[in-house]
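Taking the form predicted on its own, here's one chain by itself in structure tokens.
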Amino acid sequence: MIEIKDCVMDYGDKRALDHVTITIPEGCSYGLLGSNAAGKSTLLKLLNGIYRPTSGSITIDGAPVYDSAQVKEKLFFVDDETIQFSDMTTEDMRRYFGRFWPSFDNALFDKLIATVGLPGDKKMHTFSKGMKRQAIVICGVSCRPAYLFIDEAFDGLDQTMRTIVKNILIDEMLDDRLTVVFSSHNLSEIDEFCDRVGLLHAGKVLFDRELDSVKSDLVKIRAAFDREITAEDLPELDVKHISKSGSLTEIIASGGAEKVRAAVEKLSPKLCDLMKLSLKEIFVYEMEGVGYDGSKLEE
């Protein structure tokens, strides 16, 4: 388990993280969502013991991360920058990481390199961005960490390469209870891959919930009525949005499908259809109450 408690990170007079508290359970796929400068990369570096928090605490399996070689053997961090490996081949990287991670699995490394078809004798600076990302993710998975952290996991990858990287990660999560934490500004990546998501904005956590619970709680219904319907007609619901277009009224409310449908049907609609919300719509309506413009998030 990862526990981040009341964590603050200051760079001089600039506050990058502002009293962040998050718990990430073992075996979870956790997405850190937010725009540039939201604090995602800073938090990942704190989780890997690269930085020490100004205040608060970060523990993994109950032990502080910073300056702990024993804890860091359980972790692997895939930074967004790979220039430090430019003069290495994949074979060089195998030897390099094998020196620092006693759990490095050579058989798994060979299997994954063969699966994606990366050459063993060419240096990383000759690779495309997608090939570089595949190589470092393969090294990370082959170290057999308990926790894998990836900054902007799929940024710059085409759809084929995204699928390959995701499949590698999913296989390891299923086989070894690998916990994956990755940052992204893309909602579709979060929706496809994550069990739980945290939204950072200006160094603060605005949202930290399981995706399934969010999706099951917020409901969209399109219905046709003989009269104008307002939120006051649905006092038992927490109505997030209500609007009319032509003969149809769209209602978005929290409380789960059964409760929301039952409340709407009490008003005797001529038509009542339950609709699926996109993750972007969920964020738009969930975050309105705290003043965050969820419509700016990328799909």
Second form
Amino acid sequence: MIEIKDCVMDYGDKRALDHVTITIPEGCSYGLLGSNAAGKSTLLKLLNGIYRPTSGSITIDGAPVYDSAQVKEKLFFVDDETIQFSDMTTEDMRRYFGRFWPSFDNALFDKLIATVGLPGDKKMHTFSKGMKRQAIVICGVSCRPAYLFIDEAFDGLDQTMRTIVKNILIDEMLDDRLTVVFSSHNLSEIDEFCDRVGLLHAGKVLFDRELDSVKSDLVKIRAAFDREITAEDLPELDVKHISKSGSLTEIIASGGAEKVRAAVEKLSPKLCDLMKLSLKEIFVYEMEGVGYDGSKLEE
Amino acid sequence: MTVQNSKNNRFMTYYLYRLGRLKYLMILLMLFMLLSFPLYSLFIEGYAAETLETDVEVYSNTFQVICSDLGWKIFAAGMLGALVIALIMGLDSFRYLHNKKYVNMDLSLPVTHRQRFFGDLLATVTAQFVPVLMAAVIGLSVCAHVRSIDYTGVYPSDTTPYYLQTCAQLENTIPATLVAGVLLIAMSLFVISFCGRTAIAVIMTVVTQIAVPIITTCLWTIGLSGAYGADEFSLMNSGFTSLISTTGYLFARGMSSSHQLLNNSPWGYIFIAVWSAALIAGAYFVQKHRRNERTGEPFVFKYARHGFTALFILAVASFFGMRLFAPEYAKYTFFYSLFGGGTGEKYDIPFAAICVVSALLIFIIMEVIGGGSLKKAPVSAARFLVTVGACLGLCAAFPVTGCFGFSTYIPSENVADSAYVSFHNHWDSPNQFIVPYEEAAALHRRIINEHPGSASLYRYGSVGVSIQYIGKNSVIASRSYELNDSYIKDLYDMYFRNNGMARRYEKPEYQGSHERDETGRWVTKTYELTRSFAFVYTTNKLPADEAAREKYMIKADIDPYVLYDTIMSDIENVTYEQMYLSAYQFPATIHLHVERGEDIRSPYNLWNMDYRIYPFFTNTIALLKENGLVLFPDNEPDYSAYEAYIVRACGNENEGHIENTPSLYSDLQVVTGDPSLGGNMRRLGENSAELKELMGYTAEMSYYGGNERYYIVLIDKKYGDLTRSVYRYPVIEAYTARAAEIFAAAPEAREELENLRDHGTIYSLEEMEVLEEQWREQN
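For comparison with the form predicted on its own, kindly provide the form predicted in complex with the partner chain.
Whole complex next, starting from this chain.
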């Protein structure tokens, strides 16, 4: 389990993380969501013991991460930058990671390398961006860590490459009790992989919930009424949004599908349809109340 | 899920990984070291073989040329390349400190800070020293072979062949290289721990290596100027401060003959080891508390830039301060010649301008590269002025505070048990006496108390006192004081007058050196006399040839102990004025030929000693006269005798000459006497008894023996007794002027005299006879 308690991280005068508290259970697939400069990469580096928090604590399985070799052996960080491996071939990377992670699985590494068809004797700087990303993800997965941290896993990849990398990760997530923390500003990636999502904005955690509960809680209903309906007509609901388009009124409220539907039907609509919300819509409406512009997130 | 590694495994894994990364640099370093040691050693061997004409085809004249010139250049290039590679190795090992792209990769590895730090350090040390040691082994093997070459018969026995000297120098570079490498690693590591960019790390490392020895040298020089009596070289070259940087160490090592801590005690190397360990420990803790997210910024700590700026400005300020506060000392540093140090002016405007501009440039550059803001001009200007002011204030603090108490430092009896004391005065060449600690300390305290204030730089040849305290293995402290004549007289009277003069006369059993006794005190080495016998003679005017010398020896058999005691009794009554005037007097020198030991064939058993006997040693003169050796005889004739040698005729190689007179005297050629005296001019042969007597009167003179006759010219003393004043130019000039007066009556002789004076020639016998005839005719 990952526990981040009241974590503050300053870069000089600039506060990158402001009293962040998050708990990530073991086996969870956690999506760290936020726009650029939200603090996602900073948090990942703290989780990997690369940086030391200004204050607060970060523990993994009860032990502090920073300056702990035993804890770090259970972690693997897939950085969005791969320039540090430019002069290495995949074989060099196998040897490099194999040295430091005793759980490194050579068979898995060979299998995955063969699957994606990466050459073993060419240096990384000759690879495309997607190939570099594949290589480092394969290394990470082959280390058999307990915790895998991926920073902007699919950023800059085309659809084909995304699919390949996704498949690699999904296979591992299914087979092992692997805890994965993704950082992304792409909602669809989070939607696809994550059980739980946390939203960072300006260093603060605005949102930290199970994705299913998020999805199930917020409901969109399209209904036709004889009259103008406002939020005051639905006092028992937490109405996020009401808008009228022609004869149809669109209501977005939290509380779960049944509760919202029941409340709307009390108003005797001529027509009442339950609609599926996209994750982006969920975030837009959820974060509107706290002043966060969810439209910044990509879908 | 994961298999855990043990601590040791992790450390070794990391260390081997780092070492593997350095393998190419190691190979490169090995190539440079091979150039430095083994290749150059091979050049030496080739040169040796060539010199000794050994039958080795591969060695040709080319090696000889290479050895003498190109060899040293290649050696120097190899060492320089090795230093550069060593720096690169350190930067590569600790790349996560200054290269942002490696921060995530290296710091996410499952190793602790301690494992990482020491793994990187050990890998750097291994990568640097293994090539050095391998090259050293190969080079030493070659040098050993060179030493085994038999050069007897080719070189004179008292000559060390060039290539052996070079071998010795090469062998000395090996420990120096290792020590310099340790200091380089330690200091570079400490500096780069504060830096966040590669370029900044390199610049700060290099400039710090330059700045630190400048600061230590200049500050200590300033300190010496304010530390009353400090020897100008005692701290600069022998102190710990010269050993805190690589460049300082190499400079001190280059002056190995004078660096006490490196040559005479292990403390220099112990200090280097402790200092290096302190720097490495400092680097460890700095890196431990460093914010890794600041890698990529020029400096990782908030005030690091200011610290480095202050350090570099201090280097400039201390250099300027040295000229300002210690101008007389400044010329004793090697920086003197670099910056127009010929004038000795205290305030040298161009130099001051250079220093101010340099400091300002440094400040601006550091502000720019460090991310400071010159836009806030008033703040920047204030910071600059405060920094410079603080640096100059530090420089001024040294002389003002007497080097923080150094000026009154007298080593305690626990560390110094004896001392060398030298009195430098007008009457004597400096003589060094070994005295007990208490005596030296009492003298020292008196000088400090009675002559407080700023020190005056002691100059060799001036009047003063030098005190060197001696500890177990080396000189602990050294002070010199320039004092006036009356003060030195008092000191000498109080402490060393009679003792000092007495110390110049060694006891007959003296063996010629000093040693430490079981208590560690310095005592004279003595030899047990088996026969008390002294063969005393004077060497006044003796030819070098042993056979000729024998004819003129005036020998006396005197118990050496009796002689010694008599001399001591004379010294008891010597006054200061007598000693002062003795500089202008000729003592007579008597030689003691002392036999001791069972085996008289051993050169150590026939010991020659010299005693100077001054005219005021009345008891001694009387003793010698009783035994047939007349010094300064009572019936001194009315004339003085000078030599007149025949330049053109001397050529008998069987009779050489003793030249112990100053050249000015040998230029004096006098060929005439006073015609009015009638017959005072004589010609004397070498067998003349009268000549022998005259030799007793004319000390420290020489003559030519030759197959031509020589002349002794007798000058009536009413013209001045020049015997003991021959060193004085004015007297000689007066004499030659007087000689001209004498010849006023004989113009042709006068012209000849002037020729003689100008051209340094002398008359032949026939010419002299003509002149003599002329003068007699006139009279």
